[in-house]
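We begin with a single chain expressed as structure tokens, specifically the form predicted alone.
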Amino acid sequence: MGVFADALAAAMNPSCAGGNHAAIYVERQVIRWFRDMLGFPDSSMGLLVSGGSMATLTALAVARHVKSGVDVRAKGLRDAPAPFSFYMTSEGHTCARKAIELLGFGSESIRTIPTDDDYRMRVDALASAIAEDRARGVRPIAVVATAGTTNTGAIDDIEAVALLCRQHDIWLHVDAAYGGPAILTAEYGTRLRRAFAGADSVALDPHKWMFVPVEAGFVIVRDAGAMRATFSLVPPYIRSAGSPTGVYGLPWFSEYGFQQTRGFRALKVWMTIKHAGLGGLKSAIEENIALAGYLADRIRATPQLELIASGLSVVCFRYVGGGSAALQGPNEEDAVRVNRAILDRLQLGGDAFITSTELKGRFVLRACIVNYRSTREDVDLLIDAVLGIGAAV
């Protein structure tokens, strides 16, 4: 349905910076759906963007405008009375670092917070880092927490992070680009709703776990006025709430983000949700999570494989062989060589597609199930392929 909608959108070819035409109202409806799904108030504002990277850049630009203590639009950061700091873990997505660099703060302003054994941000270490920075005269701007890390699907203790942010007047941005749609599930819904309740901004990618074709990212900011003040070039004295009966319609989307030229991303999101319903998306996401659990169970039950980490629909593992030739301990170099070879042959062979990552210095294979057509038979095929290639290598 999303592919069909994308073709329609290309044929219609509207400019979605603003105005009073159908595409604008479709996007506003999508924004309302996501705002309600994430539990944000009517006073918030959302925007469809290319993906998590642009969503994060947009959100942190608002954080800079609100928390830097200087008129950054007029003077930039050159008159800042103190250095700045941001907080994220090594498991946080690199798009946050890119955004911080592009916003003029530099990567040296990032404090990398350690993680616990489950790859979640350590809140005690975050508290210590904030206290140290305050004592040194450094001004904290934002914490970037994650609801579903790319590597392992880990969800930070965002409620506890939010409490710290409120105590220290720090912006909280939640990267839920991958994991956010799990809010629809029975298992994660309550936890994520509580987590997002304390966030100033959230990034969500419908093109990841809502089965929409790329590009379809989403950012929402709790304070719509701050978002508009960050980007709008319409003088305040002629700003208005807009009117659906006027030629120019409601306030333009280009006042809430960087893009002036904006395509009709909303139609494929709107039609996917109308076609599947939130109930349909919920069922598909829950099935993906169940399949990841099945994959983890298969790995645990297979002596030649080692489960390293799992969360949401991500499973990280590696081939360790068996018997006296087990690829563990002193054979770590062999384990890396063999698992790299498995990854290459599996991807090029076309039977299954997985990726790799490093966890605590170890090279591991990473499966992420985000296809609504995946089945247990696909998981079994993956296991058989890994074992076959591993034995051959």
Ligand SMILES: Cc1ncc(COP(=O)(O)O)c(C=O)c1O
The other form holds:
Amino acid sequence: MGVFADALAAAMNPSCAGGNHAAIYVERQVIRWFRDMLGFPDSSMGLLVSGGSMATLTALAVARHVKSGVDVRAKGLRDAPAPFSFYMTSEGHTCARKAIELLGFGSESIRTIPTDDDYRMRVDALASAIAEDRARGVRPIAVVATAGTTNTGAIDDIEAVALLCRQHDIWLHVDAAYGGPAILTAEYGTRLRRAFAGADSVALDPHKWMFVPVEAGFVIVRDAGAMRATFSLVPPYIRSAGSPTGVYGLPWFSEYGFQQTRGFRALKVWMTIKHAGLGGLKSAIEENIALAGYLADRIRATPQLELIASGLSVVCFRYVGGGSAALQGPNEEDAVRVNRAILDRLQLGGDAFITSTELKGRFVLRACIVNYRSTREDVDLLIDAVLGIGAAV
Ligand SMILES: Cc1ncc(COP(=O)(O)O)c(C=O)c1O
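Could I see the form predicted together with the ligand next, after the form predicted alone?
Next comes the full complex, this chain leading.
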């Protein structure tokens, strides 16, 4: 349905900078749906963007505007009285690092907070880092926590992080680009709703786990006024009447983000939700999670494979050969060589598509199931393919 919607949107070809036309109201509807889904208040504002990276850049630009303590729009950061700091873990997505660099803070302003055994931000370490920075006269701007890390699907203890952020007047951005839609599920719903309740901004990608064709990202900022104050610049050739009855309509989307002319991304999101319903998306996401559980079970039951980590619909594992084979134990170099070869042959062979990553310095194979058509047969095929290639290598 999203593919069909994209074709319709291309033919209609409106600019969603603003104005008083149908596409604007479709996007407003989508924003309201997401706002309700995430538990954000009416006073918040959302925006469809290209993806998680742009959502994070947008959110952190608002954080800079609100928390830097300088008139950043007029003077930039040149009059800043103190150095700034941001906090994230090594498991946080690099798009946050890119955004922080692009916003002029420099990557040296990032404090990398260690993770626990489950790849979640260590809140005690975060508290110490903030206290240390405060004592050194450094001004904390934002914590970037993650609800569903790319590597392992880990969900940080965001409630505890939010408490710290409130105590220290720090912006809390939650990267839920991948994991956010799990809020629809019975298993993760309550936890994620509580997590988002303390967030100043959230990024969530419909083009990941809501099965919408790329590009479709979403950002929401709790304080709509701050978002508008960060981006609004209305020249005479763009009139924004702020009225739903006038020619120019409600405040323009271009006042809430960097883009002026914007495509009609909303239609594919709107039609996907209308078609599947939030209930349909919930079932598909729960099925993906169950499938990841099945994959993890099959790995556990297969002596040649080792389960390294799993969370949401991500499963990380590696081939270790037969039982007491040479690949187990200290022979890390062989393990890397063999698993890399498996990944290359698997991808080039075309039977299954998984990726790789590094966890605590170890090279691992990584499956992330975000396709509503994936089945147990696909998982079985993946296991067979990995075992077949592993034995041959
Ligand atoms: C957790 C997380 N955050 C952010 C991103 C960046 O999103 P995008 O690629 O849509 O810009 C990704 C994935 O790519 C991700 O997995």
